[in-house]
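So this first bit is one chain, no partners, the form predicted alone, shown in structure tokens.
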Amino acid sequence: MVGMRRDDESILAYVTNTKGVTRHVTLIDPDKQSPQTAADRACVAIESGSSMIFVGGSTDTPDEIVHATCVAIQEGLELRAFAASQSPDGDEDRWKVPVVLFPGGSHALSPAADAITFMMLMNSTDRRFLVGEQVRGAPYIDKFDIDALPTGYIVCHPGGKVGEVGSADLIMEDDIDLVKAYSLTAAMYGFKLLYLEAGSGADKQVSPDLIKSAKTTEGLTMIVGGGIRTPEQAKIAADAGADWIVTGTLTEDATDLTDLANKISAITTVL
């Protein structure tokens, strides 16, 4: 499987070269729908303004399901790109977006992905999420020859399932200095991405004050997810300094593909 890599830049460059514009990521949990449904949703997401697809989320999804989902999404994007190349008005590059693993652990990998968010859950109290899963997964990532995106991952209140499973010492809304210290640590470790996460399906998003504080550290591309379902919430995160906005529950809650297109378009329009 040939991933949808852009010829002129690496996946990391694509993710970090935001040029001051906040972009949108659609997160697809392979455990929540069939591979074909995932592919249909991914294509609608890109058509509606998303600039990247994350595949992952559930902590216990086996790698064969993750792989089948990645393959289906790549095939769907390739078909759309081919169709665009045959049309005088088609934009083939529109469909050349990265399909990136957002794994719950070293078991949720696929050679069909373009890249992986190679994350340290920085505020976990469990060694497994600081370096353990990474050590288990690194040989497979190397074998698959997919790009590793060095990511500092910080779970903020309310944290949701990821905070519970990841044994996270949650960052509270008023932990302004602490999140700044974490962002500095991430930069000093050489991470290129910093992901502030409120938790899948969270009832509130990451505090804009936390985003602003972390954003003052140079050299980090800021990803923010969890609890974002509306254009207003997306704009709050973007205005605070988020370079990428991630939505996942929004996709799962859409009644059909038309509803999904409308919801994603509403968010990408305000970014």
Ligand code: 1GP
Contents of the next structure:
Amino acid sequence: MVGMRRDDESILAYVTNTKGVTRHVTLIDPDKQSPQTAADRACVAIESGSSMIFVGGSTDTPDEIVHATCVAIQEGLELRAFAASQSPDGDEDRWKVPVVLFPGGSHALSPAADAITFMMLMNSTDRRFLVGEQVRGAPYIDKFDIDALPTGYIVCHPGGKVGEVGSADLIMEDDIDLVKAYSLTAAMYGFKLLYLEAGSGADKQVSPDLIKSAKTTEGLTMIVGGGIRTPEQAKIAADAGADWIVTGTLTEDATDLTDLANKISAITTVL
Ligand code: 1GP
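Follow the form predicted alone with the form predicted together with ligand 1GP, if you could.
What follows is the entire complex, opening with the chain shown before.
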């Protein structure tokens, strides 16, 4: 395990011990930049208040690219942690954030990741996304000794590419009781995380009413992503009960690292 996490805390504990504070995840799609640029972006994100890195997104990225991206990010974080440890005012712990695979399937895995969101796309109509890809991937996750974070993944309207590829029976804005039933199901299965997804690049974020409804189920840490680009949008999701806000497109759209720092700081300061 290459993990950078704090020594006395498991990754699942890090993710689920929210202490009532909403935190931010930066999603890096390995397909969208070189591993070195991914590492630079991840370091800027952490410096700007992000608390976790997800690696994943595209459906057909080769394993080698995913792995090279995870290695580069881990090395970047390690260097920053070391530099902080050498400085009297340095905060070494800030750099010890998990690098977590956010896979589109049983491909795109890397032993350099600390953990994986081990997901059931709960509202898929395709067995492959309910349990098929998971059965294919589990032996590799076991072999690589990556922590599996048990996650219920629910795709909400508009759903974007993941909704299409994952054959999701989309949760609509007014499906308040349905999303509650899904959250109960997730808790009864023993999932610890529930990820409400509007789809990458969505023109509408997950409705706060859906977040509120799912949040009434105890024992689930709520991750919300898709279409969040501004502090106002992040605040809406946080106020509705999101424990983690994920942004991906925001990073890809940033014109440079300074722009990225400004955009992520603007979000993390309102959480
Ligand atoms: C996608 O929820 C994430 O899986 C992030 O979405 O790219 O719209 O930020 P965006």
